[in-house]
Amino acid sequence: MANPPHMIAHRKSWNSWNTSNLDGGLRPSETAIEDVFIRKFMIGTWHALFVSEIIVKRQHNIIRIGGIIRRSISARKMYFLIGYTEELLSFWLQCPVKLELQTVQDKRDVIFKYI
């Protein structure tokens, strides 16, 4: 959101690289439809938590969720989500997830550069 609308392409094409049609893949369809997936998945399940954009991250045969979430709710409820949200996309997208959250008091906390 630091970046002027003429030069995301040359500073953040970095970021939207998909790399799962490198080397002869053939999944960058299934790819975009399982990151839409994911994305809804986490919004519904962490229903009004997360206060940042969801990041998903390919590495390998692992994918790596990311994302900033307040913390308005328990301890023991956020470690339920925790598993329940890995084991759940773990076994329908047949490939280890990890999820990596920071937490947050309240969303003002969560610093954004707007030009």
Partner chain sequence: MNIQLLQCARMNYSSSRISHKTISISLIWRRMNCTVGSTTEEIVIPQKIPRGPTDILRALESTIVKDPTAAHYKFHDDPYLIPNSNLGKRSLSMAQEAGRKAAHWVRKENVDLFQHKEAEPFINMFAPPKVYKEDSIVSIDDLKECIEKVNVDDSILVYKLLKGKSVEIELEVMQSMLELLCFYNSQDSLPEEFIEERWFRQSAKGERQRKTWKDGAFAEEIFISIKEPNAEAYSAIIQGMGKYYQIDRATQLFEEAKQKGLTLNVNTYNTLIEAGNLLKENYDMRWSYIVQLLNEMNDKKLKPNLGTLNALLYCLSSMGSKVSKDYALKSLSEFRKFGIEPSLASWSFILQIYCKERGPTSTILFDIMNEIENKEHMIRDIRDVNFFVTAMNICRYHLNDVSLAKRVDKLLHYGNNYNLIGDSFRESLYYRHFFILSVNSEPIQEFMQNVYDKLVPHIYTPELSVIEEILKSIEISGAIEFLPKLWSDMIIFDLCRKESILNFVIDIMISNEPKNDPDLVEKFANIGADIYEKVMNQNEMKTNLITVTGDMLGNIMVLFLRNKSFDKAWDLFITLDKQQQKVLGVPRFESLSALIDACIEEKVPSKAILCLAYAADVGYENVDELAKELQSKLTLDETHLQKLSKIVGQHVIIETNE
Second form
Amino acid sequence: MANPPHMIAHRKSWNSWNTSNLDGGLRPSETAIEDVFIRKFMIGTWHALFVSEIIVKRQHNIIRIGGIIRRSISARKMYFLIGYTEELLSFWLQCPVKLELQTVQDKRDVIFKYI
Amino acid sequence: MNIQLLQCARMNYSSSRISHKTISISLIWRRMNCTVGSTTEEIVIPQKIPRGPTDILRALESTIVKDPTAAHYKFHDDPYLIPNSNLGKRSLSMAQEAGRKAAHWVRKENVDLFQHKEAEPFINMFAPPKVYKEDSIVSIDDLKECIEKVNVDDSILVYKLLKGKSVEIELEVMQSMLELLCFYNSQDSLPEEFIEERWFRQSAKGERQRKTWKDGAFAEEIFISIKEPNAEAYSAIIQGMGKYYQIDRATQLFEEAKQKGLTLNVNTYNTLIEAGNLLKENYDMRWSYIVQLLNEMNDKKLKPNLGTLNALLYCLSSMGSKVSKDYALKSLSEFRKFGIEPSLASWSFILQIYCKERGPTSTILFDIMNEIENKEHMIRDIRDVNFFVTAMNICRYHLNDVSLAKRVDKLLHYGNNYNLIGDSFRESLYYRHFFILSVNSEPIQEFMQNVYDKLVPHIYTPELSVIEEILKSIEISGAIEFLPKLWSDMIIFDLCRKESILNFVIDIMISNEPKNDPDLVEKFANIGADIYEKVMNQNEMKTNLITVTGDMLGNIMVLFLRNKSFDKAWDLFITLDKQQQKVLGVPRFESLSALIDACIEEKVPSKAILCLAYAADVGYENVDELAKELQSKLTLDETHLQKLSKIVGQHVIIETNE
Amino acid sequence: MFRLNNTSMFRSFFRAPLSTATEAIKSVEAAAVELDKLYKTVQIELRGNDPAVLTSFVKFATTAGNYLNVQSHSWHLRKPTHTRFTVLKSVHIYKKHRVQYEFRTYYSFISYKHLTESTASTLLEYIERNLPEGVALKATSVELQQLPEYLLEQDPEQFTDDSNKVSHV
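One more: the block was the form predicted alone; return the form predicted in complex with the partner chain.
Full complex below, order starting with the chain above.
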């Protein structure tokens, strides 16, 4: 493995950040299912564009989705997808959704270690 | 709950963990103190500071200053996704809005999939939408809800359903329904969420006063179905008709209402005053009509409001008679007595009345600015958004005063006043006037530093006319160090399509040779190369081609030569020579002589002779001197001399030989 | 010793101030102007999955308090709470081979001393708005109130005796 389990919280961190798994956290299962839905939705809508994992962060009411995408489509199309995703996900999850994406020219730039 | 904590008898801020001994001792101490006298401390509790739910957010917001180097916050923060040109800004934000509309459409198509309501706290905006179909069971509450949510189509549908079931609808609901339909002309307007479309909708382009009221539409049906229309109903329908320019029927209904002796409300009279503008022919008749209406209002003891003032001023601004200025000021003072402060719309009408294009110069803007400076303004009338554009327009054309323009700008940036800029068209117009005024009045360095660098490219992207003015100013002042930056901006904003501007740039570069700055020379040469490539590689099929003139190419050649790139210059010359059908005209003599000089320096006499041949072909007269120079500076062998003699004639060479 | 009530805990909520009696505070004006409440301490309990995030947030919160002239004291529990699951590694049979998963909850505390209600609400709101994702906050406050009139009027001796009786914590 690139970062085995004993590296968690040292070199390895999580893809979704929320408080559902703490002592006394609420709705862990629904949160996990929602995260699965968000990831599937993002991969599907942004077809072959993501070059990183999709990070889901929940703060208060807002869900922030982050990731790195390739620049294979024009900026106009990207904005269309951004508007569409944010709106549709907020209708589905009933809370504000914000996308925080970063573009990269070449997908090989994202690789940091060959195993 | 927690009785064990109540045990801790507090005493002079002591902690709860203090043992009891301490407590009792303190108690005794206190009692002793009581007997002794007044050494107990007085604790003064301060007052509670009431804070609203968003006060902290506003406080945090006030610490943020608008950052001119960052794009507007609606754009995604990534270099690939930040727009540069005006077209880019518009297309990207509209694309995002189109995405949102697509999401709304998907939700509407699959209503049954979006019915869950599991959020805690629940947000109404994300609630599943209520859909009314022909067979849904509705009640009066549904109708009220639709009216509240300002859903015109839905409310019409619900109303029809209720009528179909012969449900008796009370007068209040009918009245609110009528008002809704009159305000929106029986059709749904753009939902408020689609802010980008609203921002870019160019509503300022000549407000044509076409009649758009739908005759016989649902609004009138409702009006007819109200059996005994009271004053409110008449007011609503007259205002609606006036808003959408159905003036004839509006006045007809007005007469009807008057005959029935109903007292309509103030806003109706305001609408009629504005309508009077279109109704009567000449100015006197209009004014008398307005006076008549005002007298009626007076008789019926109706208190005028801000709308009345703005309606009056609007009529006066389009009248343009000699007395309108007088009447305008009188109205202002009258309304002040009523306690109605003029809004920004009133001021913009006053500006229009006073600062006519062909009239005398009026300095009323100074007085107005003194009144409204350093205050935060709320929008009180829909025409308030015209103020800033009108003010800047007057500063530029009528008064030509930069300091006043700066005051207007400062007012715009005060507090939340930026909201009053209106839509994107007005914003660009405002900045256009501001830029051109500043460029023409201020020294170019100050202009670039204070205005250009701050506002371009994120707050305002200049148009072609503005760039032309800036170039003119650069030419006049000779501040050519700004030219490379301006050129790169022009490329980014996609403004390099017009021939005139390209020629202008080249002319400036030619006439101002940078003396001490080799860097600048290189940059100029690069600009020349850019232009050359652009011009030679134009797509033949497109319209508006830039004609390649010999003059242009000659100038570019000179730029290359100044930068000591002889090869590029020579390539250019070859193009000139060979592709004569593409190039219109010939380069100037100076360019050719410069080329020959460079050839002499590079010691390539063959090239020099080619150049001479070209010059002779073209018909320039001073070829002889050039030939002599060539001979004197370079040693020519037989072939060269022969060629030279063919060009300029034997006598030149024989002379020098002797 | 404070004992935290195990009522339902949400991500961040403001527990009702625990009122306690005191004799030394005099009340000032009448009810025409609303007076501030005085808080002796506002204690914040933080729970998170990542100890580094918690330490940085504690630093942020104490610095924010310093700017508002509020003294603070922070500490953390050395060991987190582990929730462990031991599950079968394979889908079918192989009972001897298991996988263990655990959730760790790290605890951190900040205690602000001597605030008024306005300061407390502002500070708490600012901190809550900047809570990082994956961190839960619980705020407990201890209010100081003036001892009610009817207790003062009673015999003070009796009052001392009462406090002696209810001595167990």
